[in-house]
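Just the one chain here, the form predicted alone, laid out as structure tokens.
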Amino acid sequence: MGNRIFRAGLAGITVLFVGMLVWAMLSLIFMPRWSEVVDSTLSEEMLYSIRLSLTTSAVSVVVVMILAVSIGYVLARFRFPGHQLLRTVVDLPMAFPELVLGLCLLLLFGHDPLAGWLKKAGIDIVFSKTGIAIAQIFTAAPYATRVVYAAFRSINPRYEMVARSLGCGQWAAFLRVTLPMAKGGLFAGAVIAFARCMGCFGTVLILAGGTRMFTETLPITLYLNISYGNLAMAMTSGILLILISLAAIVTFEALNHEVVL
């Protein structure tokens, strides 16, 4: 009798939060009228705002690998002192709101030494496109960094010896045994950093600013709209949100047998 009641209180919790959960996302994809839907996408901000967000996201993407791969890499194969401190520096963004998280990136790349040389070399970086990319990486490397450290934990470091014994250099054993291996997860994190970098929301407010046409991604249209009090354009941008979010966690979980976090 006690273990049914055990079990009936989990799935009891289970499903009433799971129920709740689906009934607010359906709630969103359907009390729109779908007319309003099709008019809202095709529209010249939401249009604009779609092709900032992919463009941005990519870019972010490709950044946030390289430094995915590099750190992931390091926490996974090498020991030295203060190895915990760096993997705890590197997840700590995670825990963030993502405003406080804004803020500091203000800081940093808004005064001095740091945005003296960045003027003088062009780059403007607070307020600006180039910001929504620098807050995106910020906020989806420790995410991807996170999947690719789990992805090479996994794998035997003894692969490499012996490709390593069999005449390659580190560079080599890496390039052509430990990545083709940890492919999957790979994959993985570049997909969740798609995610993220997509439905990066308070890091991009802060650091690029929330300006309509123009710094304007798919979480700052569903801002500024819903402030507005266009709740078409808002609820429309948080439609496509969550289907890019769908296809993201789809896509993950059908690689996740190759990533143990």
Second form
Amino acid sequence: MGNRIFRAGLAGITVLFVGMLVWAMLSLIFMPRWSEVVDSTLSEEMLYSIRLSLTTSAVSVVVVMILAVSIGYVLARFRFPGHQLLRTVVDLPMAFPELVLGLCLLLLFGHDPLAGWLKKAGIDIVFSKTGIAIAQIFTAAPYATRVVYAAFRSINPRYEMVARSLGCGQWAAFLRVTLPMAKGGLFAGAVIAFARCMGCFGTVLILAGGTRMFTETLPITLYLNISYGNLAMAMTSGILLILISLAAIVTFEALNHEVVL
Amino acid sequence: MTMLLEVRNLHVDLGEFSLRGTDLAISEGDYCCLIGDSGAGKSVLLETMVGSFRPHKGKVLLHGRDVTDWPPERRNLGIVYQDFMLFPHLNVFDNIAFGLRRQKSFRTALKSEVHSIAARVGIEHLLHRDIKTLSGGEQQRAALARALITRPQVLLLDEAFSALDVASRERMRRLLRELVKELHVTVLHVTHDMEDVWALADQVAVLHDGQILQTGSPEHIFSCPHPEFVAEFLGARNVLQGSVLDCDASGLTHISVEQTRLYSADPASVDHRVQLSVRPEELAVAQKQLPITLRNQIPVRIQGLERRGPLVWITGKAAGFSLEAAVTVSGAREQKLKVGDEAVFAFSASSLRIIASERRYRVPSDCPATLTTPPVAAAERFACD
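Would you mind generating the form predicted in complex with its partner chain now that we have the form predicted alone?
To see the whole picture, the full complex is given below, headed by that same chain.
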């Protein structure tokens, strides 16, 4: 009897929460009229927003993956004083509210000495499109690093040692053995990074600003239009973000089933 | 004489596993088995040789040249692990060809080289296969082919057969024996399996707690296990303590063990305390005294009879000590022994070996530690009479 109550209680909590979650998502999808969704999607603002989100996210994912592979490999393979501290620092932005991370980045890139150096080099980051990519990179990198680190950790370092005993240098062993063996984890990391970049809001808002038709990514479109009371546009950007997240999570699960986080 | 592969006073500390002044030398063409208990540092030693770990003290020498700071890819040492470590993203052909793709001189002959070595290890028909579809024995052959194709100076085997079933293990031993002869490969083989030692080794080294305790031929190590650890590790179960009473003109040493007089053919100094060992399979068991040729005849009461495979292990309680004998099933049946019966355990003086413990005992002169490069501590500790 006790066991049945225990099982029923746990199952009840699960069903209740998952039910509410699905209901919330379905309300977003089925609330607007489909003609409104189509019109909103084809509007100039939405097309600009989609294009900007895809472009900045694509660039950011490339940078994020270079960072994730480098940092993930260092954490997985090298032992040095401060190893645990480095892991914690890399993970830290995941626990930050995005707005706080954005504020930190604004202070970093908006003040000297970095702001001065960047100005001399002709690079604008604050309240610019480059700022969107920088915000996305800092937001997504910890997630991708975690996935890639787990992928490298799951590969026995002896594979590399065998490769090196067969004449490969460290770089060649990494390229010919470790990277191909970690490819599932790398794809999964890239997918999760892309989803985080597309959905990045708070960091982008603070660092790049939420300027209509300039630094307007999909989450910013949602935010701006809900502020103006344009619900159809807001819900359309919400639906697009849900679809992107859904595709990302399905791909992530398919690729990442062997990587233990 | 310049050794092919040598480690001198090697110190590596990996926390759980460490090497503490390890010395070992392998001559060209030798097949050396490295044995030792779990955690002794066998794999660490192999991986330090191959270049995985950098020792904080000591040297690794190849042909007398210090390669301690060389990266693994310059050392040309092949390594085969227990779990094969075949690259899962490559098929059998590409796994075997992996090392050759780095060597320009072999690129043109790559295909024929791969087919040749694959045929030699009996997996030519599997070259197109994904490695996940191979059996354990086939994977081990592929790993061996991959290591041998680059013609390494020394082949390092880290418990290479332990993941295989008994039949595959036997086939691999046979194959390896043939390959070693054919290709003149020098091998250092870490193993727990004494059958590997008997079937393959020219030399045996015993590692315990990060130090080489003894090296020598398999016959020497088994017949004359040196310190107490080696004796126990190699299965010398009957380890006794005694005092030397006399050394007679015929060369026999008379030893008192708990008031029982025993005879050993190993020399020792009178009044020294000694540690003795006799292998269970060298004991004869009878219901009454046996011919005088077996100098040691000890009356015992049978305390246990246990069948283990083709042998029956008999435990006999003598005056103040116990002995174990291993006899064939038919031998035990003929004697009609039962627990509680009185019997005689008999063995020759040459079967009773004097072994040493760390400080108190000294070792007879015909039983030296034949260390190729004796560590100073070991040489002092086991100085011969």
